[in-house]
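As a starting point, one isolated chain is supplied in C-alpha cells, in the form predicted on its own.
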Amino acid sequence: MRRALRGGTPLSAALLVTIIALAPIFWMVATSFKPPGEYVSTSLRLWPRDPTLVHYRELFAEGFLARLWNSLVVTAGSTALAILAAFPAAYALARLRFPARLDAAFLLLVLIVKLLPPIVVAVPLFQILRGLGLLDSLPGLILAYQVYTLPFAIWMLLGFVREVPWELEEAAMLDGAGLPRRLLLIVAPVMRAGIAATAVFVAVLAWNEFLFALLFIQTPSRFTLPVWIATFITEDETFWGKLMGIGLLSSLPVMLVVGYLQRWLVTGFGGTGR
C-alpha cells in the first residue's frame, strides 16, 4: 500500500501539472470554435454548444496566409543571418587570443546590448533603416532583429564551440586543412546539435517579436503575425474568436518545428553530440 502511494504521488503531481499547463490551450481551442454570442456568455462551458468555423474562415479571408508568409520569411531570414554571423564570432572568442581582455569586453558589450530595452535602440534603427531604404520592408526587419538575435546566438554558440575538442582541429591542421575547412568539416558537424538548439531559440525570438515589427512596418500587407494579431483588439471591441483562432494557428508552426527538433534540443543541451 505504501509503495502504491509513493509510486502514485509523483504520477498524480505530474498529471496535475499537465492539466494546469494544458488548460489555457484547451480554453483557447474551445473559444476559437464558439459563435460570437456564446464566448461572451456568462455561463461557463468547457466546449461550445454549437461549434463553428466562422472565425477561421474570416481569418483566412482577411489575409492570414499572407501574414504567415511574412512571419516565416522574417523568422527564417533572421535565424539564418544570426547563425551565420554568430558561428564565426563564437569560434573566434573561444579559440583566438585577444589582447588586453578584448574578448571579455566584447562579451560584456554583447550582454549589455541584449539587456537593453528594445525602445532604446528603436529610434537609431529607424534612422539607419530609412537611410538604407529598408524601412517598411521585410529585409529591413530581418536586419533590425539582429540587434537581439545575434547577441543571443553568440552567447549560446560560445559554450558549444568550447566543448569541441581542440585535438580534432589539430589533426585536421596536420592534414593541411585551413580555417574555413575546419569550420565546415570539423567544428560545425561536431556541434550540429548545439547549432540546431540555438537556431530554435533564435527563431522563437524572431517569431514572437512585436515592437520592431510594429515600428518599422507600416504597410498592412507586410505585417507579421504578432502585429496583425494586435489589430483584433480595438477601442470598441475585442474579437475573442479571431484572437483564439489566430493564437492557435500561429502556435502550430513553432510547435511543429520544436517537436521535430526535440531530439536535437536534448542532445544540444546535453553536449555537442559527439
Partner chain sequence: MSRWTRLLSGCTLVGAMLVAGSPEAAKLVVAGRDGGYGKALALAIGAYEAANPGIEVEQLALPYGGLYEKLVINLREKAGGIDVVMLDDTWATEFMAKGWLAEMGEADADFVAPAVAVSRYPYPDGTLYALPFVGNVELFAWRRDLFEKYGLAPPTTWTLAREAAAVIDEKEEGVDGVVFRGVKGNPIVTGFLPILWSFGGRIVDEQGAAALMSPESLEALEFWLSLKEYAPEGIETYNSSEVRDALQQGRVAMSIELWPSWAPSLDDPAVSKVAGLVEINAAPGEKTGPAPMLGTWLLGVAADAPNAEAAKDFVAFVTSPEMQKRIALEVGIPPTRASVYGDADVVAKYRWYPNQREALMNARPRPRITQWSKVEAILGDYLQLALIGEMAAKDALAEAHARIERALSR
Second form
Amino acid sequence: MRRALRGGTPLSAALLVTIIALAPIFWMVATSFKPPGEYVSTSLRLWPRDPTLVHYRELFAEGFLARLWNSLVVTAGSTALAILAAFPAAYALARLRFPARLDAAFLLLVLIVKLLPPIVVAVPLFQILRGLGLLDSLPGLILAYQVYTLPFAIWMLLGFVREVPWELEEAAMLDGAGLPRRLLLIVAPVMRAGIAATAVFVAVLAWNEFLFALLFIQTPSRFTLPVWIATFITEDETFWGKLMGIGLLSSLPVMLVVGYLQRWLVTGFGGTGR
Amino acid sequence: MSRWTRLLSGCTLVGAMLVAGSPEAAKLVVAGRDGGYGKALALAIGAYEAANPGIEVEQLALPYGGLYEKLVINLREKAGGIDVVMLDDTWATEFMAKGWLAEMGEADADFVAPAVAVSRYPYPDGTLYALPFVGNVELFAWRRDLFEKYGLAPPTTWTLAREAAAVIDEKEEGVDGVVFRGVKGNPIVTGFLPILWSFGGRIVDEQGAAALMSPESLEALEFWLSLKEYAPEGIETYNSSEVRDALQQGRVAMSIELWPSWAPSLDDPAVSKVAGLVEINAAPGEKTGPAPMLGTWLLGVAADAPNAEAAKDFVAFVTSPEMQKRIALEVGIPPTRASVYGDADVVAKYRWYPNQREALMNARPRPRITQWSKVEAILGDYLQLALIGEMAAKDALAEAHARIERALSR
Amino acid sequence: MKRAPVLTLLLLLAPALLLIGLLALYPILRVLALSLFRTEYGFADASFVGLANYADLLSDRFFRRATWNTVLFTLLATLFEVGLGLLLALLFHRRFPARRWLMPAVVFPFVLSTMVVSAIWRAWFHFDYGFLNNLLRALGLPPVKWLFDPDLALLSIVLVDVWQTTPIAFLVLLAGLQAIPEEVVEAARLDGAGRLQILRHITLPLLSGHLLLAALLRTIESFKLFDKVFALTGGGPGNATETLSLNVYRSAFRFAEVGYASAAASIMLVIAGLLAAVYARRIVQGGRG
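Counterpart to the form predicted on its own, namely the form predicted in complex with its partner chain:
The complete assembly is shown below, putting the previous chain first.
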C-alpha cells in the first residue's frame, strides 16, 4: 500500500505538470477546428461546439505544402552544413594542442557568436547575401542560419568528442589509419548519439527561425513556415483558426523526430556539463 | 557506413542539389499591406493575371510597420526583389527624395487632387513618382442613436465630443464613451493628430523645424489624455481591429478615428450590432475648423525593379476607374478617383461617401519631410508613456520635442 | 591533447573559420566601427562622432529601461526555468507508470515555433476574451491586465518564456542526474541518509556542473530576447517590455540611426563577451582537467 502511494505521488505530480504544459497546446488544436464565430467567447469551453476542417482545407489550398518544403529544405541544409563544418572543428578543439592557446581564442569567438543577438548582424548579413547573389533564396538562408547553428553545433559536439575514448583512436593509428579515416570510421560512429542530438537541436533552431527569414526572403512563395505563420496575424484581423492549424501542422514533424529520439536527447546533454 | 553517416551524407546531397538549382521564373513581386488592403490588391492581381496570361504576380502582404521596414531595407540596398511598392503617403517624401522610386509619367485629371499632390516630389507639383491607390481620409464615427437618447448635441467640436463621452460612459450600461488606437508608433499618432491640429498645435513648422512644444500642443495633449477616462480598459493595446470590434459590438459611443476601409463592416448586419446607427463624418474642430487628415496609400515602381515596364502597366491597371470601382464595391476600399465617388452604384452602397469625398477633397497631409517615420515613431513612444501615466503630459511633450529636433537635424 | 601540424589544425578548422569569419566576424567588426559614426545606414553617408553615440545612450531613457528590462527578464527567466527544470528533472528521474509517455508531452512546448507560442499566449492573455481571464472570472476573481499593466507585462512574458523553455533546463538537468552513479546514492542511503539529506549533500553538489550549464544556456537565450516581445507587446506599454534586442532593432530599422543602433549593439556585444568568457573558462578547463 505504501509503495503504491509512493509510486502514485510522482505520477500525479507529473500528470499535473503535463496538463499545464499541454493546456495551451490543446487550446491550439481545438481552436484550429473552431468556426470563426466561436473565437470570441467568454466561456471556458475548450472544444468547439461545431468542429470544422475549413481552416485546414484553406491552408492546403493556400500553399502549405510549398512552405513546408521550403522549411524542410532550409532545415536539412542548415543542419547538414552546420554538422559538417562543426565536426572537424570540434575534433580539433577537443583533441589537438594549439599553439599560443589559440584554441581558447577560437572558442571564445565561437561563444561570442553564440551569444550574439542576431539583430546585431542583420544589416551586414543582408549586404553579404546580396553580394553573393543569395538574397531572397533558400541557399542564402541556409548560409545565414550558420550564425545560429554553427556555434551551437561546435559547442555541443565538443563535449561528445571528449567522451570518445582516445584508446580507440590509438588502436586505429597502430593499424595505420590516418586522421580522415579515424574521423569517419571511429570517432563519428562512436559519437553518433551525440551527433544525432546535436542535429536535432540545430534542426529545431533552423525550423523555428523567424528574424532572418523575415528580413532576407522577399518572395512569398519562398517563405518558410514561421514567416508564413506571421502572415495570419494581420492588422485588421487575426485568423485564429488558420494560425492554430498551421501551428499544429508545423509542430508535428519536430514532435515526431523528438519523440523518436528522446533517449538520445537526454544522453546528448550528458557530456556537456562537465 | 553507419546509419548516421548515411543520413548525414543524404542531407548533404539534398543541400547540394538545392544550392545548385534554384530556377528564376519571370514574375512581378508586389509588396503591400495586409488586411483589407491586401484583399483589394489580391482582387486586382487576379484580374490583372486574367487579362495578361503571360505574367505571374506574387503578393507580399505585410502589417504597417513590417511593410515600412521591409521596403526601406530593400529599396535602400537596391536588392531588386520587389517591383511594385505600396506606400503610405507619409513615407512618400523619403522614398522619392532618396531616388528609390521610378518616375511615373503623368496622372490623369480624374484623380483627387490632394492624393496626387503627395505622389509628387517636391510636394505638391514636382515629378510624379506614384499613383494614388487608396483614397483614405481620417473620419470620425459616432452613435446617432445614443446621442439622441441622451439629448446630446452632435459632436462638432472636441469639447462637445468629450461632454457626450462623459454622459454616455456614465449612463449607458456596457458602453464606453470613446475609443481610439493606443498602440505606439503610427496608430497612436494618427489618432492624436486631428486633435493636435484642431487645437492649433503642430509637429514641424513650414521650414521643417521641430515645433511641437507649444501651449496649444500641451492643451491638445491634455485633452486627448482626458479621454482615457471614458475609453475601454486596455486602450493602450488597441489597434485597428480592436477599435473596429468595439464599434461593431456596440461597446463604444464614438471613435476618434475611423478609416473608410473599416466603415463598410459597420453597416453589415452579419457582423455588426449597430448597422445603420453609426454616423460617419469629418472629425470635430476646436480652435480651428475640422482638420481631416489625408492617409492615402500610393502605388509606385521600385527604381531597381527587375520588370519595370510590366510593373508600371500593373499600377495603371490597379488605379484605373474600372478596377477602383470594383475594389470599392467588393472590398470597400475607398477610391482615389472623382468619377468613382460620383458613381451611382458606389454611392448607393455606401451612405457616407458624400461626407468622405468632401473630407478627402479638403484633406491635409502630414508634414512632407523625409524623416517623418522617425518623427512619428518618437512622438508615438512619448504619447504612450503619457497615456499609461508614466510621464506627465508636459514632460512627455518636452522630451518628444527635443528628440524630434535632434532627429530632424541629422 | 596531442600535437598536430598547423596545417592539419587549419584544415580541420577551415570550414568553421570561413563561415564564422564571413557571417559573424566581419559583421561584428563593422558594427563596432559604425558605432563611432553618425549614419543612417552604412559608411557612405557617415560622419565620425567619436564616442558621442555612447554618451547619448547613457542618457536615453529607452536604452536605460531596455537594459534594466533585459537584466530583469534574464534573471527571472533563468531563475524560474532552472528551478522548475530541477524539480521536473528530480521528478522524472524517479520511476513511475507512464513516465515514457509523459516526458515528450512535457517537452512539447519547446519544439513549438516561437511565433506559434506567441500567438497562443496573445489569445490567452486577451483582457476581454482570453482564456486566463475567463478562468479568473469563472473563479469569481477580477480579470488581470496581463499585457498592458506596465508593472505586469514583463512578468507575463517571463511566464510565456518559462512555459516554452523550461524543457531545456529540464533535459540538461535530467542528463546530469542520470550521470550520477547509482552506487553513490545507494551508499548514502545505506548509511541512513534521508531523501532530503541525499539531495542536499550528494545530488546537488554532483549536479552543480549541469546546474551551471543550464543557467548559462538560459541566460544566453534570455539575454537575446526579441521575438516574443516583438509578437506579444512590441515593447509596450510605454517601454515597459522593451529589451535591448528590440531597442537595437527599433533604432536601426524604425529610426534609421544605424550608428546609434551599432553603439547599443556594441554594448550588447561587450556583455555577451563577458558572459562568453565565464563560459569559455569552464569549457576549456573542462577539457584540461
